[in-house]
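Below you'll find only one chain, the form predicted alone, shown as structure tokens.
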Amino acid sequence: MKKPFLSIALASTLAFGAIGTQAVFAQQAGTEQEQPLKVFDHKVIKHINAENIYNNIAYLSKTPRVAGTEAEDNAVKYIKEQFESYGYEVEIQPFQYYGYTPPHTVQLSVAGYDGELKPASFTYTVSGNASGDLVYAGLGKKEELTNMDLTGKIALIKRGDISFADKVLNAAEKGAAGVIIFNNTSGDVNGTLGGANDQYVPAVAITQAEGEALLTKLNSGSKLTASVKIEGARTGESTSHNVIATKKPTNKQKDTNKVIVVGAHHDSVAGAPGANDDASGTATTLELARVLKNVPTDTEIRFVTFGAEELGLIGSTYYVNNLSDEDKERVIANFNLDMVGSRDAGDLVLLTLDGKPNLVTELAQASSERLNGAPTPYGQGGRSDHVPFAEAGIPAALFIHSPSEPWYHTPEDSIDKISKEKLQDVAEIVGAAVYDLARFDSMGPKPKKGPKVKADADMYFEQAVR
């Protein structure tokens, strides 16, 4: 998911979200008034099975599902087959985009160094094979390289001060055949060169510990020869796909002519299995499609998994932009599930583009209060597939746990980090909320007087550029 980490501070005033007309908070005649809540929620939640969600995550997260690659195509086929196994007719919506395809092979070896090296690529790094003497080039700033001849050599550069792209370009200008950038803090480098450039040379990233170990060897007088190999990276036209399964209203005579969209993105970033980001949202969407398939409803429900979210919400933007004007008027809600299963993330929060409540947050706060005794807090946040819907004037919200897990966008985003309890909780909240709106004779939520539980989302973005 293209998103910042979040920190949530709950407002001190407790309040309630909106609920359907059948649900009443008054305590009088409790048996008569509580029963409808249990009846319509139970039709959905009793059938939700976290094992199904978990198993689909396990399949999808066997390998990274980068947009425009064979792995993403295989994920699309699997999702289509799952929808069809539930009885849906499925539409595959292809779309083209100009973008970067990350490498399938990233290798680094250094003759004369016995330590282990685990190189990572930068977004927009180029393919190529480069070998040469390893030379330390400081921070890679122009003034540092003025009197250096890097012709045919591999430049070892420390992260900091200037962008990754400038480091690579400065070294290339001095003749470097390749570049190794090591971190200036603990952890992996998850970086980008910002855009395509014909002047780039093959570049990889390594950790601070790895870089300092190489630098120590060089400072001791050892001669090291480095080899960088990158294959499969390219910039150009690619194709990705959205997968759409539609549940029509059960009774045409009671058709509200409205549409609810429940969705998630099925692609991941390079090098990350994407178990939580976002096989968890995709698998939860699949399970909700299974559970709701044969439940009587008077509103159309579309279950959509989007491609190329990680490249800039490309699939969801294409989907919304290609809705007819009539369809845009018909779509009344978008439930966007992104990163909903990590055991190491925080609590569930609802994020809207403008930070204000809408139909989706009202429904979800109501269902979470019915199920868990307290409404899920909401706040402001973008950078996921609810954004194109919100920009089109469609009520939309992101369901995500906050703060994000430490494994976000890393190879550690794997199935062993997934919590079945969190999957069950999110699926029940969303399933009950969707059914509350789509069931027969539902007139939608009525706001309850009083303030709502508000989450102030402090957004800060990962430093991917420098």
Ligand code: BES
Contents of the next structure:
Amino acid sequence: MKKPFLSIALASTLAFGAIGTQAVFAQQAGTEQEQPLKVFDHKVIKHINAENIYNNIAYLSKTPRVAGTEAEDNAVKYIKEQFESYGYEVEIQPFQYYGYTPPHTVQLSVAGYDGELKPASFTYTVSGNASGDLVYAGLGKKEELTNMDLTGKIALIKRGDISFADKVLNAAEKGAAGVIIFNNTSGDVNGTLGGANDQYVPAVAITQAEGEALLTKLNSGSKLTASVKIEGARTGESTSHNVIATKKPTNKQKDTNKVIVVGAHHDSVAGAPGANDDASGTATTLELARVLKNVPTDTEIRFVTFGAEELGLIGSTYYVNNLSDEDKERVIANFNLDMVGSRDAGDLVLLTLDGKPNLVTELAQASSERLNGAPTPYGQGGRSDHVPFAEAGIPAALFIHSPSEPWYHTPEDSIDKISKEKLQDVAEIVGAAVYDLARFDSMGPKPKKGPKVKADADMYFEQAVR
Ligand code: BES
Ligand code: ZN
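May I ask for the structure of the form predicted in complex with the ligand now, the form predicted alone having been displayed?
What follows is the entire complex, opening with the chain shown before.
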């Protein structure tokens, strides 16, 4: 979180106008040390506007952006257009992968029952439209179904004892047209069928309360007709995309021939608008591209938004694997912004795959110290697009707030939980760090910080582990 004395530093800078080459010192606040806010920082941070980031998050988070779906294509188009509006040439890098695309439509209605039903799908659920008499089929075990004919029926099955997949397959074998599985405990079922199978019939999950209400109705002798509708689910080859905007060095003669990658993933999980995960990182990447477009630099900067992160870091892995050997040598830093704007998450941390500091953490610790009077702590963490860079030997770090917000991967990861203050803070820290490395005559980062900072980060991170 930004410390209040930063605004004092900014205010004094603005009040005195041009400030030559010397550092600007913030006034002391509490026990914090005086921190120099460098002239070069100012060239970047004064242009960063959290409103722009917020507005782009609002646009992107209108729907989930699952990789391989039309919603991802729309996001990719939007991101490309934004980069282009700042004056960038943009490359779209498509890639294929084999996987499951979740449905865009999941519906359940039961004629004869007027309670509310909120069906969820299982990963690997098949698409289809099934209607028939609702029949209770217990736990859906083979032995329970021996004497049942489920032909054309919708089987209502309770969770427990055997896998979701076996319940669906057992009912399908007995002729069921569709399956409804209800929970055996409170809360939603967030289930998977474990893998693709041609024998599946459309299956949905409902809560324990919903399932028991249906069962009570059936037990009282009512005839219920259920309709299950699932559209858009697919297993097979899919295409997702990375979006790449490149800023070449301003002056070819002074080109360091190095590359900095600033990135975030634009895809989300199914059912989550992904405002924080990771429209926040995508929109912050866009804002940094906008601001850095107009400053002189001697190092190439690539702004990249990755697809299919949520399916296993597929886009970033593809990007790194497809760098030529020469290019891989040229990439000296990856700044990965993932979940950088939640009002309900903790403080900013820098996570590296090996838990050790590197060029990226050192630059960001230095910039955060200049900006906020204290270096952002670092710790160990994977789970995002910095991983393939780190595995290729490229200094990389994840910028994230820890502990995470409770809305992570839920329908509640929406724009109303986004903090403009957090966005501004992260964008300034990353913008100043990137510019420190990319500006002319950069001397690189200062020596690393002591162990206290790391211990803090470890503590934060432990709280964040799922
Ligand atoms: N943004 C998350 C990663 C994350 C969340 C890191 C909370 C630290 C704290 C990312 O989008 C994600 O969900 N990653 C997956 C792993 C990936 C390999 C599919 C995860 O962590 O489950
Ligand atoms: Zn994420």
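Rigid core (definition): largest C-alpha set, two forms, superposition within 1.5 Å. Because the structure is a prediction, the values reported are computed rather than measured. Residue numbers count along the first chain shown, from 1.
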Domain reorientation between these two forms, expressed as the smaller rigid part's turn in degrees: 17
Once the two forms are fitted on their core, CA shift of Thr146 between these two forms in Å: 9.8
